[in-house]
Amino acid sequence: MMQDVQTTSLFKERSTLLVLGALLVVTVAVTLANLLPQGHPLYVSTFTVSLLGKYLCYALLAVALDLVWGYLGILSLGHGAFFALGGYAMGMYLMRQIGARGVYGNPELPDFMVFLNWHELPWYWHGFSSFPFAMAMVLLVPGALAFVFGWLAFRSRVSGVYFSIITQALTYALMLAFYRNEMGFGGNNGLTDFKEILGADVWAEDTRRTMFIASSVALAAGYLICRAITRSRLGRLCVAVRDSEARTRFIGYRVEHVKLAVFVVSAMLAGVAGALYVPQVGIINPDQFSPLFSIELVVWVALGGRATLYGAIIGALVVNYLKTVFTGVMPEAWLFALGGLFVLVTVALPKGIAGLLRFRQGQARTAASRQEAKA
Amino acid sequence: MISRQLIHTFFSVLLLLGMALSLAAHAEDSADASQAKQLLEALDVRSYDAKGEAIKQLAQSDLPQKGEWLEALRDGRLQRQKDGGRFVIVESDQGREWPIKDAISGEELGTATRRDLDKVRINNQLRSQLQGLAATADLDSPDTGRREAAAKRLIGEVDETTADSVAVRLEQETDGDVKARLRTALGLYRLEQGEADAIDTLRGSLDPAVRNALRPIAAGDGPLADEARTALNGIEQKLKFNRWLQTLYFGISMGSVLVLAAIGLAITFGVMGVINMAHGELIMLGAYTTFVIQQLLPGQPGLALGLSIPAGFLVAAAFGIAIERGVIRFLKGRPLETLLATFGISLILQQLVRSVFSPLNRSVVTPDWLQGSLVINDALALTLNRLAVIVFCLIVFTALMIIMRRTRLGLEVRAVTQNRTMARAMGVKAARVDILTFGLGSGIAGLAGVALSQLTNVGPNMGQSYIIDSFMVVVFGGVGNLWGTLVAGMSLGIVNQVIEPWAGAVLAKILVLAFIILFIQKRPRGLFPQKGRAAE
């Protein structure tokens, strides 16, 4: 079993080759489509275009979440943290993009500082007008977050639902500074009014097709990473962890740094989704921190089906879609809606829906050799 | 048979005697009315010294109401009404329509303009003689309150016309209060007549105006100067005793309601080691209780309060065994899958709640008897409501002991919860005890929404702010342990409040948060960590 995972390369995979390939043609088809003249059938609207742009963002988001959920059995209630802060990273780059065409007109501070009376910039902000630094950021403040949290917390061996308890107030802790105007970060309307990126219109039609082919991009190298990492050893490694902790420290494995790297890993990915986000939704506040918002996404990877990866791409794609659905039509019953999901998928669909997919190709494979066997 | 008659003979003589009562009551009121009259009668006279002696009069009686007549004499609002000749005093002269109501009844009689009333007539010397009695004319009064009102109006009001009669006050008073009181109002009027040893019955007072008198003369110069500034700062260190004391009563408050919200959750995630997220929605259940029966019962939010104890238990015990049996009994040793379906559950909790009574706060009458508060003095007041909330949570808490330490269920949840296997093996229904266990800590989450209640308003959010300060208590204090609840909810109360002041709320709540985050990483177990079999 272990021989034949290392032998085959990853890029012959059956489940790598049909996500990449899905990947590679909805974001042809739907650039294509938005390239197209405005009354065409097949026409498909930069909004569209935007808002698939998310779902990939909470695609990667959940990804990165599968890799310590479904392979480290870490159940981080806090991912969204990292998404935000890359976000906020992103969107710091993007509001000294501003520069004098604020309300206000200050070339040297946002919008917010001068309203606040703010006279300098604070020391946090600087060098983020230049986009290399702010990438830099975009991956080393959760990188950075993450490995501060997770050394106190595997160290101290802090695992199962306490881990998920104090992430979740990790991630409350911060919604409430962020919430703070002396943090510096927009208070509650967080930073917004973006109106260039890398010297491009922030609003116009290319820039909003550039990104959200960026996002497919980043999703499928973000999926190859997840994988190339559960294929190596360092993988199987992180099932044993899952599956018996204390075993694989008795062998001899350092189980605090195996659970760190992948946490590393995890949360700057996370963080990449979140910088992907937040020009293409145009707005980041404290609300990416909330608790509701980092659960919401385990609901995604859950439905979706733990530790296959793929499980949490389809999961957040199908769960987003829902959401838009419900909330455009009746708003008060998506709330009723995402309950349900939890309580069902829990209950009644451990697996999530990559879970059905394989029960269904085993079902054919066994018809399939009895078939064999009776022929 | 008996007993009947009993009660019948009962309740003629309470007849009776409430009827006697209320004879007595009118005769008196009637009495009272008619020398009332007269004394107002004298005062509407056209000869000013015939006005100055009925005004002496006046100070002299016995009336409950002569300290408003002469205050409002003194300010031309007693009037009266050119129709039937009532006298009237005008609440507030402000705009045409004066709200005015009966002098002699306290009766509240409408609006009248200016044109339907005739002002009772003074001139100056008149006003400079009212001055000091309405100051000192409830000094007579015989309730005790009033007496306590009027000397504490004196303070800083003394002047010579006054002084000598304060003094006989002085004298004369029995209670304690308005005795510290009027030496403190004639204390501050000898140090303004420059008296040195006025500051010694100053020392110790902890009314704003005689910190405002003193500062000036302790600016300065010479031996007065160094008295005031030894008795400001007796003063200022009293001062801060009573803010400690203060923010020591919020920090136990609050430290109260923390225990009320998570020692529930002790039971269900300590003792059955079952995480329900939808915790916080039973407290809101709890709430939105007490909203429903108050409003089934207008007007009597004492009653309605008292019925929401049970009714808050039992609605948040029903549908915590809900939850315990359609979904949480499927889940047993998933822990991370419970995490989750509850929180389902409590999504669908608000918005359930959102749906059937609008997603907007709604406020919750506090009765009478749990308003105001108790002054200490001062510089100390505790609000009653805070103080309920406490005493409620130690009789929780003191209840919750005994059933789990002496009762039977107990007995069974502690065996269950050590060896589960071997308690069924002994006997023990494991089921039953889970359902009784997660409806006990259910209930408990109820109980925790009624008394929320009391302190803010009720609204769908409200579970959610209680939940993860809720789980932090439990993890603070030791999973399973219910005295590390007490501990660790008291202590992060008080912690939360000592902090407030100087760095505020929010940022309290983040370092309460970030301290807890890395007490965790030093004892994992919390406070008080289960030890020998009880540890897994």
Given for the second form:
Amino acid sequence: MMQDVQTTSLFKERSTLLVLGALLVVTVAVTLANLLPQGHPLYVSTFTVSLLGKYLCYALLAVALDLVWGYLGILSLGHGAFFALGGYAMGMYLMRQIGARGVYGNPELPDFMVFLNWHELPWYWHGFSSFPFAMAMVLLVPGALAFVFGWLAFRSRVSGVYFSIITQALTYALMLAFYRNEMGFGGNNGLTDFKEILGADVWAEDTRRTMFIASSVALAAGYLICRAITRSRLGRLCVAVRDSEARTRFIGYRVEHVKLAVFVVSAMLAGVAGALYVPQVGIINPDQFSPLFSIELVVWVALGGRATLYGAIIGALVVNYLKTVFTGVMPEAWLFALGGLFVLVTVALPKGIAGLLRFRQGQARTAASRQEAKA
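Got the form predicted in complex with its partner chain; any chance of the form predicted on its own too?
Coming up is the bare chain, nothing alongside it.
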């Protein structure tokens, strides 16, 4: 009964309704616009549909980070690693679907393995010809890494800047490892040249639209999961740990358990975002492990507004749109623009865009109250 009440109140929440409503409207509008004939003034190209799908994957990743940074106070500079691991799990499934249609025509081995004179498929590739198995790995591999890493770190009471540094070291170490051809993940080139997913041509317009819709649904589901957590008793414990970890520990709570549970959920959501990202962009390589990518992710959440969830979505969409524009017009200036944006947010908008919206909303309510009082 209590769960029913909480679920109902969650869907009555204004911010949740706005997020779900906006996603529904955008998803339906973009899908219908893509079905229009080319040349129609409202037509949206398939390239744009895939680009928007990629943005939605980034938004889900930002929500996952906001869950641990905004509500738990853990600044992770390694969430790109969980995103990349989910992407590699999906990429391995897509590579197994190529079969004998590869350049070398080997029904078992991907082209890069044939080129490197591998004679048999590594044991950790077995099972990825099955979609359910691959999707399970999308969740389990990032979740397992987060569990082991988090258990060691939180048990040792590593926190603050030290935790940020070791998460960055983790993703950098994984990047160096995946660059090695001996790892069996394609080395520098990564995994690419995908053919189909669930029997459908991965480059077909119908598949592109379906992946865009799937990304929107995943973002909505991820947002609801995170919102349910933050509104629950676990969420209140997270805020207590964020605001005063020592006091929370003193009154008897196992702080490391709270951190570990939320950290694992966040990593699994990041893995789902990576899995949806790969078929839409057509490649996954070690660059996704780059510490720079994880730092960019922090900028998305900071710009949108920490501890709001919907602010993380706004930040991810805004920054990645600006990145698309800047890299097309002035590719060399993008990093300077990103740095300037981060400084601007820190100085002028410490609570991000979401904080500004809340401030404006508060002003409007105050003005309305004053007018009612005068009347």
